[in-house]
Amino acid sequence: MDINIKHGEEMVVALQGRLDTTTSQELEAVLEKEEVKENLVVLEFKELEYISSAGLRLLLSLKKKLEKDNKKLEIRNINDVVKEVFNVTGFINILDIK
């Protein structure tokens, strides 16, 4: 998986590939090292092909961590495959998806 992070008015984390057991650990390690100065963290899923339960757990953990610091998590540009996973698991109602 490729991870591209840009800082500005919002922190944008663009993901490309699959967010599964292995890559969710990689993403978690990258995000732990990243200093979040912005009030909004955007996960750009335009190029994300697949998400597993490990990826969903990471998203929930990230959302809770950001909320503790009064920051928000937003997910943008999900494809139909990822959207279906969010619908089936109920994450569509938990996460802020644009």
Contents of the next structure:
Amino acid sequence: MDINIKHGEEMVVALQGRLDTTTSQELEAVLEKEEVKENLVVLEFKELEYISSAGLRLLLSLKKKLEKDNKKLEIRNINDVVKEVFNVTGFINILDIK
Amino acid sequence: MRHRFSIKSKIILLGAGITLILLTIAFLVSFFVYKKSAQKSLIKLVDSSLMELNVTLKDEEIMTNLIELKDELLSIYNENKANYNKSFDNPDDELEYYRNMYTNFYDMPGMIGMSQVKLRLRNTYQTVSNELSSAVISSNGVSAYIALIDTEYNRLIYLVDSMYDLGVYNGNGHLFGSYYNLNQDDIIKTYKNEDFKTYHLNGCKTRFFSIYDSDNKEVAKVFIEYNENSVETSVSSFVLIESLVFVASFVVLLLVYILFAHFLVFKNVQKLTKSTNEFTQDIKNSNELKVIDPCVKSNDEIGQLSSSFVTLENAIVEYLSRIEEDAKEKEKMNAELEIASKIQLEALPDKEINDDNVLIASSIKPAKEVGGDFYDYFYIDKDHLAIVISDVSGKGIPASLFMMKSKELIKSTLLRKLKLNSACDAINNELIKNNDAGLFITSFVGILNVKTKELEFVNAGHEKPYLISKDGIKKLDTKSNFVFGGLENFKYESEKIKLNENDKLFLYTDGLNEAINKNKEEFSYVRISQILEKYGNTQLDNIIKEMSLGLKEFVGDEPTFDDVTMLLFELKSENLIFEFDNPSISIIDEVIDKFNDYYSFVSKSELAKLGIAFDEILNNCISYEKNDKFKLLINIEYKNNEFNIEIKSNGKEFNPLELKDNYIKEFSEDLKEGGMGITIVKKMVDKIDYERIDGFNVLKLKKSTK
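Switching forms now, from the form predicted on its own to the form predicted together with the partner chain, please provide the structure.
Then the entire complex follows, led off by the chain already shown.
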């Protein structure tokens, strides 16, 4: 999977490929090293093929971590498959999706 | 580049040399002419004085007295002539000697007792002497005298001298009655009586004439001695002036010469050089070229050179513009070739087949923009897939046009569903028609029955394909039929082979095996086999990639002369099967990648849903069981647009479907433990069942892709 991070007014993390068992570990490691200065972290899902539960767990822990610092997590441009996963799991209600 | 001696300095040096030589000659000639004429004019002067004397002496009285004086002298001389040869120690002795001899004439002036006759003769002597003196002065001479010639004793006897020396004698002049011994030359000349000639008498240049009495009898000879010192003085002043004139003329002539040379040659040469340089500079800087006229107006060789230069410039300008046009033409041609090449490549199948039955990959690299190789594959009907690879004889545009024709012909013929050998006969005969260029193609034409996995093919003079199967790599020993377009009514024979699941057939054109490296070695079948041995079990795209890389590495920078075309197809097994012993998490990616590739013809979102299902289930299995005996088997079947997937693992009995749905809360507490995956899986597939069979947990998934 390709991870592309841009800092600015908001921190944008663009993901390409699959966010699954293997790649969510990869993403977790990358995000741990990244210092979040912005108040808003955006996950750009435009190029994301799908997400599995391992990815969902990462989203949840990321959200919790950010909220602790009074920061927000936003997810953008999800495709139908990801939307379906979010729907099934109820994540659609707890995530800020645009 | 400047030479040490430029043409300019050479011409100037040459001019200076010639001027110097000419001036020197002129100098010498004028010197001698001047000298000669100065001598002549001196002689003329002497002669005119002599003539004047002649007139004076013709005076009757003078002549009478002179004759009398002569007679007096001769009367005494004749008496004494035998004793004459005297030499004197000093002038006084000489004077004494002649005074004693000619007593009558040597009386001191004013002496009493001198007879009237003697006085008259003495006066005559004095008068004549004065006349002689005037003649000396007027002739610029040294002295003058009147003398008699004694032919007996060869003597010159002085009668009257310009220096009046009857009285006091200082050794200059000639005493009355004294003599001079003539040498042989003098004698001859005086006898010959050649008047007005120059003689060396008494050590002096002398001219004389004879005077005659009224009876035309010679009385005596009148002599004027002169010297040429005056001539030499005037000549030397002439030389001085001439030298100045010489230098001045030299300088002036040289300047005039240089000016002429400058305006006639150097200036024009400079103009020419300047124009040439400008023109050359324009060419170098690729400025817009225009003809630069050196403007040399002269009609000489430089003028001709200048107009030749203009002609040359015109020719160059024309030539360059033609080249430019040619380049534009070529560029246009290249652009057109590029388009042609694009059209040609577009004529090839645009989509690599990847369906339930077969997977096809291909590669074509024309040696020129347009090539003569082609391949084709298409379904004749639901069960029959045609596979064609061909190589047109020749290259470039003719080959490419023939290629387009052949490709369409083969396709349309095969679509007529004839028997393969009849179809090939038809293709051959059709290609022979209207083929004056004599082009032909080698072809491998195959028809694969995807149901029976039977491949019927005709090899029309083409390279034999390689079969990659479970048993290894094998070059198919096909019958070699004649090429298409070569021999009318040739009867083609077809062959059949039975292929198995996962068999691959590698087709290629001779551009591959005959590619040459810098050592003139061929890539050869050996290297093709080696690469197939090594990569034959990988995915089709990878095999082609490795073959291309191997070829590139082998050929290096050598130019390729032939198109290189590869076509590779694989018979798919209906099932995609994985078997893992004690797998780690990393196999999940491998399974999903392979799955996506294998079924790339299925819609992406369907594959994504199954990808999620695999990720969740496999993650579950692998995280639960970790031991050496752990086995994981996956069998994926895709038929009639429906996936049937079986995932078996030999761990503890565990039915994930029994896990509850409501997991958000649960796994938010314990992030590592995931049961929520199964909720997602259920949504991603149409049906999921669990069974425990022979110690295996078996999950069966069903998903339709309609």
